[in-house]
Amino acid sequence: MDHQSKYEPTNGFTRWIDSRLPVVRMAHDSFIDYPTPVNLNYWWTFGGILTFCLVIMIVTGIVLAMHYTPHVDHAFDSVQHIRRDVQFGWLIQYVHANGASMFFLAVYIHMFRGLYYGSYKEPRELLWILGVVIFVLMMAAAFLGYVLPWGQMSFWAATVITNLFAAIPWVGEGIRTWLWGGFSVDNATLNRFFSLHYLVPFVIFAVVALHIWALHVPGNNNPKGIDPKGNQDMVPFHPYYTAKDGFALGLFLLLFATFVFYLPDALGHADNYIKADPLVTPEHIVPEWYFLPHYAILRAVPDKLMGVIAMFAAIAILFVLPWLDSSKVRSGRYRPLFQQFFILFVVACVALGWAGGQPAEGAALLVSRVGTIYYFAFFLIILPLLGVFETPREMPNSIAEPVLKKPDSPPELEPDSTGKPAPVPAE
């Protein structure tokens, strides 16, 4: 969305600096002065949120990069000196460990908030693609910091995870092997996972660059999903929203200090605290909770390969979402049947959530069928038909009109002969 600049350098050196390199421009009109709409509401904040934890999880890293041993006989150990002998070790690294589950927790709100309010519409498809993207490289990240702490769980997610390649056609053994640097999960995994782990989070940081600058074009969406129309629709984005994405973003910390001071550990897996011993294989499995709707998704289907298309494919159809949606209307609070269907979608992620986290059978394999056939259906044939069949509800000309719209007034009264007003008659 193109504005005027209204930066106005307050010195010599900020006026040689913004005639050479204006940065300082850039961010006053990015992230100050930048027009956003004004109705919204806290569920708009998870950018801020993201960008934060993102920073985080990098200077974080750094820091223990530089006290991590990525070998096989010293990594699990490394992480033990960190806590225990590093100093303020243990708080760094469960910033890092308890870091990737507040992201993760941010994120998926994030993408069910664009979700619901049609975000990934035009004229943001690419915005919505891109924040895809920063999904899945943040998914990458997690899968390999996951492995580094060399535990047990950490060692058979690996084997088990880089083994789904396998069942690729013709290349999958070949980017095994890649993987592994080898014919087994052993030290060259391990290095190549850590380098991968620390380089990822840079290219995440690129991408949201590239994610922040396409929101800049069109602009923000908003509740109603509907454009903004003039001055009365708009307020600078500072101070107005930087002070509620700061509340907000208060709010968040108190939740991520609570796991940090309180609860560290409460998201990890017993048996990661259990140095990795090939002979030994764990009796249940299982990824962090983060990536449980998609192993639940790769184990409901009874085919090997299938069931790893199916866990890949319920991520790339998120990248051609906007062309599956045939609604008009973006924020489903027009949309009386949508609201319905997208609840069971929350429902059926959380189920699938909690049957990844469950032995494969029973119950746990039907909710995993279930949801799974759902969550293709939403994206495949519900969105489609909506936008044929669904009469959405009436929706106002702008974002102010029901703020600035005036109760009606009394007709106006004819004069009389003096060139006043006649008096209102009593009732």
Second form
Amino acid sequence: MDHQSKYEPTNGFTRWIDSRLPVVRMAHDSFIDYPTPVNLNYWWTFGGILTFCLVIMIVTGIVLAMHYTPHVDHAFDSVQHIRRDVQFGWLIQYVHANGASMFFLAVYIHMFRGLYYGSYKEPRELLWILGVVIFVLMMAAAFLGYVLPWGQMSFWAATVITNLFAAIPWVGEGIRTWLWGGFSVDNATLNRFFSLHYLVPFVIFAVVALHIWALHVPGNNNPKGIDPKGNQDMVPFHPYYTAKDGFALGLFLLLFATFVFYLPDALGHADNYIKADPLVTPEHIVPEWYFLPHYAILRAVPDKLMGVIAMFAAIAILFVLPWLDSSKVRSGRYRPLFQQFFILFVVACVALGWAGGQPAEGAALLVSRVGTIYYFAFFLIILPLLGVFETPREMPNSIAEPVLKKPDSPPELEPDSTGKPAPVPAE
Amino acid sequence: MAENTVAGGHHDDDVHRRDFLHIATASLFGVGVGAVAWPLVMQMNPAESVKALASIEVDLSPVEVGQVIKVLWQGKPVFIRRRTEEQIAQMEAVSVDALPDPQRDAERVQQSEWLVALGVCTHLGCVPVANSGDFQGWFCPCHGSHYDMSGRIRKGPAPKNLEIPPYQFVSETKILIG
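Now that the form predicted on its own has been shown, please provide the structure of the form predicted together with its partner chain.
Now the full complex is given, and it begins with the chain already shown.
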């Protein structure tokens, strides 16, 4: 949204800064006076929550790195040292470990939000693609970080995931040795994973900056999926959405704190309290909950290479989503058929998550196969065809119109419906 | 040459010379980028000290008939199974055509009493459990691959037989792996 900057430097010093590096002006225009659709609901608060998660992970991560030793003989013990001996280490380590889960919970909600309200559609394709880039980087960071405590699950997760690359014909085994820096997951692997785990969050931070930039060019999508038509459809970001985002963040932190203080190990695996042993594989190895749907897709396909391809394709397909959906209507609110297929899609993702946590046999295997087929069909068949066959519901002309014209709206709003433009909110 | 340029009558010469400069600059830049990237990529491969530890000697004398032992070689487990006469006969009798990765037992051993195989499931690298599964050889708990007494894949998602590492008998009761 192009808009005139309303920032006024108040004294000589800020004027001096503003004429040399207008960074305060940029922050003011982006996060205070930024015009935002009036009708954003609570599903829109997860962008702010995610930014907060990233900051938490970077801060706790930097602190943990001060006490952690990336060596196969010391890594496991140094994590126990952090938990038992380091001042407040128990708190910082649990915030970091559970923070990964909270981060993924928020990002999945954020992505389903974008999917339902068509936030990936023109002109927000790049915004969506940058989001998928962040998601892939998050997965890399989470996997690399999970290896660092060097427990049994860490070690075998590293072994299984690096072995995925060996499935590539001809060059696969060379790539695997190159990733390992040896002939198995060992000290060289742990060292480089630590180095990369420290790097990736800062790359994420940079892509988040691009993501916000790409958001601020077209402006926010909104639950109606129609462009704001004027001042009656917009409010400034502050105080309206700083307050709403802040309230939602507070609720989110309650959940976060519940896990950290009452269920700190609920999302982990007991086997990771056993030090890594290259001679023994745990009975039942499964990834962290946020990778279970992908793991289910991997195991749904009987062929090794095809399973690996399907799993990576499940993520890669998100990059081209803006061109798979043929419907011009953004919001799912006005798409009766899409709504039903979308609910089924959410069910399929959750079912895949369940199946990924079970041994790959019987009902779980069947569920993972049906779920995988629906997952791909949703993107490759349903979304391209719906735009052709679906009749969208009637859409309002503007965001404000249905509110201002509602026959049973409160009396104080009546004068506005006579054609006079709604009052522009203060500030 | 000089008056041509001044007169501006022979642009072609200049255009060709400039193209040459562009291509030469870009090529040299490409070579430079490659020369810088190469060591940065290659440092990820196994270090010399890691490669130096690439072989081990194993004393077989304490292994009883019917026993399976695990030794660590290059950070990976190696299974050594001393097979009974009956097991050898059984493995040699298996019809090769029906196998997912057809290999005769004789191709997989140097002395039929001793099976030496990498203890790494060819699916995704877990360590299979000895003496379990449908074929009583090995069973991988991760994704359910069954191997026989010859380390051959018989059932499950693994595409290949357990790999045979390079080894040789240095004496009657000692082998060198690697």
